[in-house]
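One chain is shown next in structure tokens, namely the form predicted alone.
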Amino acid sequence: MLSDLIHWLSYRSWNEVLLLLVGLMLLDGPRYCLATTCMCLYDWVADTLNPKRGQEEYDHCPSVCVVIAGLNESEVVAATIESVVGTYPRLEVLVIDDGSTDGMSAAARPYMLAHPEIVRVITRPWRGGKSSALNISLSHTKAEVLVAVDADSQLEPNSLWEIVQPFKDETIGVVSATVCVRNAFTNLCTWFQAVEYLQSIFIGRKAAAMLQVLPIASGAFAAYRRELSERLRGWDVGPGEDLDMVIRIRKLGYRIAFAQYAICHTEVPTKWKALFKQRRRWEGDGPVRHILRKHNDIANPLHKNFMLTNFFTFLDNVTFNLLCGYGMVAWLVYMVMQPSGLGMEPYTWLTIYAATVAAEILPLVALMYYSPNRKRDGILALAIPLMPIYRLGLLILRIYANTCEIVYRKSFYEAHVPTHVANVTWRW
């Protein structure tokens, strides 16, 4: 068969294939090649000089108050709270139940009661959202640093010393983290989920923050300077609160990091269904609601707080995560309108696809060589070679979760904000 598609491939024309690689272009995989690849081989010299690089030890202990907020979740955030006690001195840790009916505060309560000093419970009658949620942290500590954890989620033993380190630099305002999948193995929904995590997060946002274009910090891990969250009075209403509050403080001047080791686990949906509808909303809120909408003065040259990072922080994001996906759809039915038959041919989606796993090598390359675990990371990836069509059914999706956006300001009737909180947002 790689035969037969090398003797095609050699019948085509220039145009014909500057039209394939217009398509595979568009994918998310290969977009990554380039970045990721050029940045590993730089830390790869960059470590053979010196072998000591990124060796130091830590030496920046600020005060950091841990906020775990969360919903029913009484079956996890024991397991959260124990993987942050006496894990870092200067520790505070804000249990916040909002509005739970599963019994999360009591579940809390023996961690207060056993390390009053540290843990403290917050029970709330009603539900607010977790903005709202992470607000309260405000008014109840004085850390220098904020550090939001999902109560379903589980930090390493130097998560907290990880993530605290890049404020040691005063223009460092919100420190980005790594999310691994806990469950990775129990299917393979989970298992595509994991890959994914490792490439966008892991590595992805890695490339990001050294290209200074990284716009998000995981709502699952993140930490921010306390006196910035005070100065934008807090999260806005969600959902992609973490988003938002990483622009505004981008919009101070203020840049953010990432810290390839502080590194949380998560569960992640288990069921497809499940998987769409956290994306459709993950998806409808970023690009349309609060990039175009909400912060697009970032792009305004003429904007008093303009930078270029954050210009080109818009750019990314507007090309990427909104204009590539209609571009697909304009590809596609290009393609099919060709007169010489091209997109009907079967080797033109076998090249697509054959061209977009070999793209996913490279960065294969540069995971292995960052990985704190190769072992489980080299399991994991053996699916890449179905990456493609698990990528290409998220950008279907992204498709009909910013088109929904647009249309409908989608993102405003979410579950995840409760409808008392909705309905007195402003609608961007």
The other form holds:
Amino acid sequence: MLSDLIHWLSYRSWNEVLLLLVGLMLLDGPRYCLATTCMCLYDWVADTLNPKRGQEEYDHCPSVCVVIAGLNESEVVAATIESVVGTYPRLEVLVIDDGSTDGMSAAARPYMLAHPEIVRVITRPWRGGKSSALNISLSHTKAEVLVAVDADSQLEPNSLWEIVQPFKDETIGVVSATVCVRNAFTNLCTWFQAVEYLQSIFIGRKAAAMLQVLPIASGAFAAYRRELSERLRGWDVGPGEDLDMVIRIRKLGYRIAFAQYAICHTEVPTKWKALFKQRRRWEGDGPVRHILRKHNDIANPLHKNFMLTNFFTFLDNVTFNLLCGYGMVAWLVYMVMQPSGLGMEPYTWLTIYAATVAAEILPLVALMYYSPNRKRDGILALAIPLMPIYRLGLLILRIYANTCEIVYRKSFYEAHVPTHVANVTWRW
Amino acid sequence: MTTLNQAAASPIIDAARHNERTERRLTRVLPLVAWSVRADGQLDESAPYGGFLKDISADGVEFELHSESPIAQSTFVIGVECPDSVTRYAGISVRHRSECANGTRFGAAFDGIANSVLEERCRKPFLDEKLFQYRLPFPPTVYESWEAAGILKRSVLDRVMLCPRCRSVPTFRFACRNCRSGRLDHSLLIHHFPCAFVAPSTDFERGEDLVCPKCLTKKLVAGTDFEFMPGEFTCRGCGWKDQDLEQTGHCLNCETRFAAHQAAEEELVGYDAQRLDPLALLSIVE
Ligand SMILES: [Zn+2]
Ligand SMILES: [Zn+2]
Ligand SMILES: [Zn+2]
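Switching conditions: you have the form predicted alone, so give me the form predicted together with the partner chain.
So here's everything in the complex, that chain up top.
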């Protein structure tokens, strides 16, 4: 079968091969394959030349305030607090209950009584939205670094140490961290997400940060220089407030770093429907709402705060998250309409499939090179032959979500913020 | 029941009081028990005397007690077995006494320390203004001896929360969990909806107007543009910050501060007594 495929391929014209290549480059997988392979090679050479590289001691210890803002997370908040308390010396923990009705603050209060000098619990009488809950922290702490942790996410013992190290560099304003899937082996849905998180966050964000085009620090676990958050007077109304905050900090002239080994484990949706909803939200409020609309000034060379890295971030996001989706649709139509019948040929799709699987496998080498838990990640990687199907699903979802956002600003009608807030929020 | 013996009735108490006496007379002789009461209010440890009530008026009684030798004590608490078979008690002090066939005959008035112990106000605890402590007018041993004799019955009037150190009455208020001080500052936060900014309300105040420091929107309207949120309390004593305060006691006597759950919860105990009402008794027996 493989020889048949090679035989078929060898009879394609250059035009046809080019057409196939264009299709491949419109997909996420092959594109990241290139970047991660280069990055891994670079690190491998550098590590070989300098064996002590990457083994520096933790020598930066700013005061840290961990903000755990959540709504109705009474079942998980205790585990989150436990994973934080005692892992860092200059630590404060602020638990902000955004008007929960399930007794979330009551679940957190025992920790406040047990560690009165570390843990504080702030309860809102009613819900006000994630951003304003995070903003409460600004008037409640003077710590140098604010670390936002989702109430359903747990840190590893060295995660706080890892996430504050990049702040040694005065130009770093925000540090993005690795988010891993805790319930990876629950079902195929979470398994796919676990592989995706490894590739797009653990490896992908490292590459994006190296290229200075990383626009996001996951709300699940991210660190901000408090002085900057205060200067910006906190997060804006969500959804997508985490991405928005990073861009606003970058606009101040600060950079974003990625702390690869600052790891948090989070719970992901176990049902396809829930995953669909979550992604429709994430995809929609990313490139369209925040980059194309709200912060399109970063692409304006005449703007006083213009920076090349921000411009590239804009290009990267708009191109790969938005245009590539529509490009894919156009490419499909073009393929199907080929007079040569190329689009109808099974071998065409077999080639695309084989290439995407190959493009998943190569970054696997990078993953294994960086992985702190090779056994687990190796088992997860068994899903790779099926990943192109999952990615195709995500791509369709992304096109749908972006279209919804472009056409009728769907993200402003999300249940992510309460109605009384959504009604008066500015629309971008 | 003893048969009535009206002829046995004779003038009682002194002549001065005699004129005020009611004209009614006890028509029956009722059995009684008498405990001698010491000067400090406690009952004598010796066994009570038995005897008969001969006559009664609003001011005093006339009765006989049986004994081999003359009875010298002059303060008694007597328990009269009334026709409804309830024993009722009265405190008396002897005015005059005389020998009679089986023992001693007494004329006595309703006064003296034994009468005081039975008074309602002396059977209920009161608040001592200097120590802020609940106490009874007589020492506990008095009530204990009377209770042991069956004259008084212990009853729980209420429960009180007291200082765990000195049992005085504290004040309770919400206070700092750390140093238990009630000197607190409370901040009110404002959440501006459109920009999600949250800060103490003082940060929004510009003269008469409310202005959002983040997005500079003016003339904010409560409810539509923003909401107030309870902020944290800051203790002026120790700087502790907390959104929730703890109910805390402050002892008015020894100044100890303690969490409300550490307070000594005690029963406020009083005593019940069946008091002898002369006029009521007369109306029953007549
Ligand atoms: Zn205090
Ligand atoms: Zn505002
Ligand atoms: Zn006291």
